[in-house]
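The data below hold one chain only, encoded as structure tokens and taken in the form predicted alone.
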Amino acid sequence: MTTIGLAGAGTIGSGLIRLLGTTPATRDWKIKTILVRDLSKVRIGLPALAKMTNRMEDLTDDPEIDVVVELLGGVEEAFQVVSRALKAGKAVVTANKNLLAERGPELFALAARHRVALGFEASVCGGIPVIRLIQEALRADHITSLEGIVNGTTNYLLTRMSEERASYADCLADAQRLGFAEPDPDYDVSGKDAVCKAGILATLAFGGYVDFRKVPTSGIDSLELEDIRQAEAMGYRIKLLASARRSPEGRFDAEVGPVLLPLGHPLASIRMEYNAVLIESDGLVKTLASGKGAGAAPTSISLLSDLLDIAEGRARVPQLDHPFLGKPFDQGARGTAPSRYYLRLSVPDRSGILAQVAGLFACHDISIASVLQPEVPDEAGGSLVPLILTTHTTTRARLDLVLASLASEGWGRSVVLRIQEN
């Protein structure tokens, strides 16, 4: 029999409890203790015999508990629970992407030192077994790149904007009403959620710690319906991508941000709240994993998968060569990889502005491929107006010099999206 200590009894914790109660393989398992922050809160559906506590020692120091499942969220409190459990020789399962992205090297070092398993399949892409895919199915191959739609909220918003021609504000309001977006959506729409997941996946794929705090990140909160229209008129679809790649020379590059994908790209057709990760490798060339990326049911399935591995002796105990313990990658300076770009600039509505903008691009040796200045009402004269353009192949470093020059002129905020060709 497996005895579990559960830290956190929210939506995901309740989902795991329900799943444990309906899975034949876990009929003899027991949730002995549940750690919560507020003992006075009324909770429905928890095991009748489970002890409720607000003391983490009741989980981490109890010799009868075999596995601690951490679902608290956040970093500091979760780190205290997980690290103490590992030091006590207990296996741990977590869905906490923030914890692993930020404190992963410390936790995997503890797991290796105390020879216990640390399961984290549920930390990225909910029910999609992408971590298992990288760590097990592709361990004999050489991964060269990965890119994925790893945040369901942003994909839902972009799908609605594309298919219904609805504004960002209207789609966000619907997503919040349906529970796809939080009341404060910044963590999702700014790319912060996706970059934590990118750090975890890139670490596992390339064998060295990738610090998410050093990955260039942008979100979709500045996008407008006009950007969606223009991208699709050009034969592209906008998706928020987390991507990382390693060149044959060993150069590492990673980024998170909205990208113009060709309509035929495997990720361009991923709709609504679904997630997908495309992995390129020498042997299998392209491997695509797609499915439900969030929610109580998908996340609980991944948690239970890790728990079953631990209970049945299949879980991998981290060794000193674990990717999170590998030498951190030199993530270098941003903007060395060549690419094309889409830009929507806010420029003064006056004569000669096109020539001035073209001159700034020419000064930095960037060739403009196309220009569009949407018409605005006559009464808008003298204000900032949109100017949409695309570039031929250049580097982000050069483009940033142009953007800095525009900013020094006091012009409005720019939208910059990478154009992916294949």
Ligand SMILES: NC(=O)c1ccc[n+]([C@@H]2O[C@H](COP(=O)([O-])OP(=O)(O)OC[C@H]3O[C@@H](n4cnc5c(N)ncnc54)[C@H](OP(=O)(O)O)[C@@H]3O)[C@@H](O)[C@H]2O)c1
Contents of the next structure:
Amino acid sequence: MTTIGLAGAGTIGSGLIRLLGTTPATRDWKIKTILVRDLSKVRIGLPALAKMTNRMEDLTDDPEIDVVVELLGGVEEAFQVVSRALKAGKAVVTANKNLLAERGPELFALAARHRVALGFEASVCGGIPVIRLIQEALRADHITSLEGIVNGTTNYLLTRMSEERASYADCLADAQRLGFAEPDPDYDVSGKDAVCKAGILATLAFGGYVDFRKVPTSGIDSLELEDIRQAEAMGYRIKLLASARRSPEGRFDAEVGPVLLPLGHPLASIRMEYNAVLIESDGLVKTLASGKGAGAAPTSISLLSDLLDIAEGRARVPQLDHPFLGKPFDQGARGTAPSRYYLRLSVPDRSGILAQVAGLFACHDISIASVLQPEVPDEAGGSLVPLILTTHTTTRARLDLVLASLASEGWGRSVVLRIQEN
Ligand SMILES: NC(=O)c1ccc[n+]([C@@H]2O[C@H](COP(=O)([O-])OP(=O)(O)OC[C@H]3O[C@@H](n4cnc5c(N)ncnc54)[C@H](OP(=O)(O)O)[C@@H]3O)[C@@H](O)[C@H]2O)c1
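Moving from the form predicted alone, what structure would you give for the form predicted together with the named molecule?
To see the whole picture, the full complex is given below, headed by that same chain.
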């Protein structure tokens, strides 16, 4: 029999309780204690015999509890619960990407020292078994790059903007009404959620700790329908991509942000709230995993897989060579990879401006591939107007010099997106 201490009975905690109740293999499992913040909240569907508490020690220090499932969210309190449980020799399963991205090295060191399992399949892409894919199926291969749509909210918004030609603000309001976006959407739309997941996946794929705080990150909140339209007219689709790669010389690059993907790219057709991760490796070349990346039911499937592994004695206990304990990557050298770019600038509405902008690019040896100045109403005359252009292959470092020159002229940079060729 497995005895569980459940930390958190919110969306995911309640989903896991429902799943445990309907899975034959877990019939004799017991949720002994449930940690919540507010004991006075009315809750339905909780196991009748479980004790409710707001003291974490009731889980971590109870010798009858074998496994602690951490579903609190946040970092500090979750770290206290998980680290205390590991020190007490209990296995832990968590869905908390913030916790692992930020404190993963400490927690895997504790798990290794105390020889206990730390399951985290649910922390990235909800129900898609992408962590198993990297850690198990691909462990005999050599991964060279990974790219993923790892945030369902932003993919939902970009899909609606693209398919319905609706504005960002309208799609966001709709997504909030339908529960695909939080009342405060910043965490998702700014790329913060995606970069935590990128840090975890890149750590596992490349075998050294990737600090998500050093990964260049941008969100979709400054995109306009015009960007979606122009990208599609050029044969691309805009997706918020988390990507990381290691060159044969060992140079590591990671980035999170909206990217123009060719329509034929495997990730360009991932729609709505679905997630997908594309892994390139020497042996399998390209492997694509896609599915439901969030929500109570898919996330609980991943949690239950980890719990079954622990109950059946198949869970791998982290060793001292675990990727989270590997030497951190040098994430200092940025912006040197060659790429094309899409830019939407704000420039003064006066004659000669195109030549002036082209001159700035030429000064920094960047060749412009196309220019478009969308028409604006006459009354906008004299103010800043949009100028959309694409470049031939350059580097982000060089482009940043042009953007700095534009800014020093008092002109705006609205959107800068990488164009991916394949
Ligand atoms: N929602 C998703 O689709 C999804 C998908 C994948 C992963 N995750 C991850 O799963 C975790 C849980 O997410 P969720 O959506 O279930 O969150 P949630 O609905 O906000 O539930 C959080 C639960 O934890 C309890 N809690 C929070 N802080 C606490 C504290 N300091 N002490 C005691 N109890 C505390 C809350 O107690 P009260 O009930 O008393 O407030 C609540 O029961 C997060 O790490 C999240 O990132 C979520």
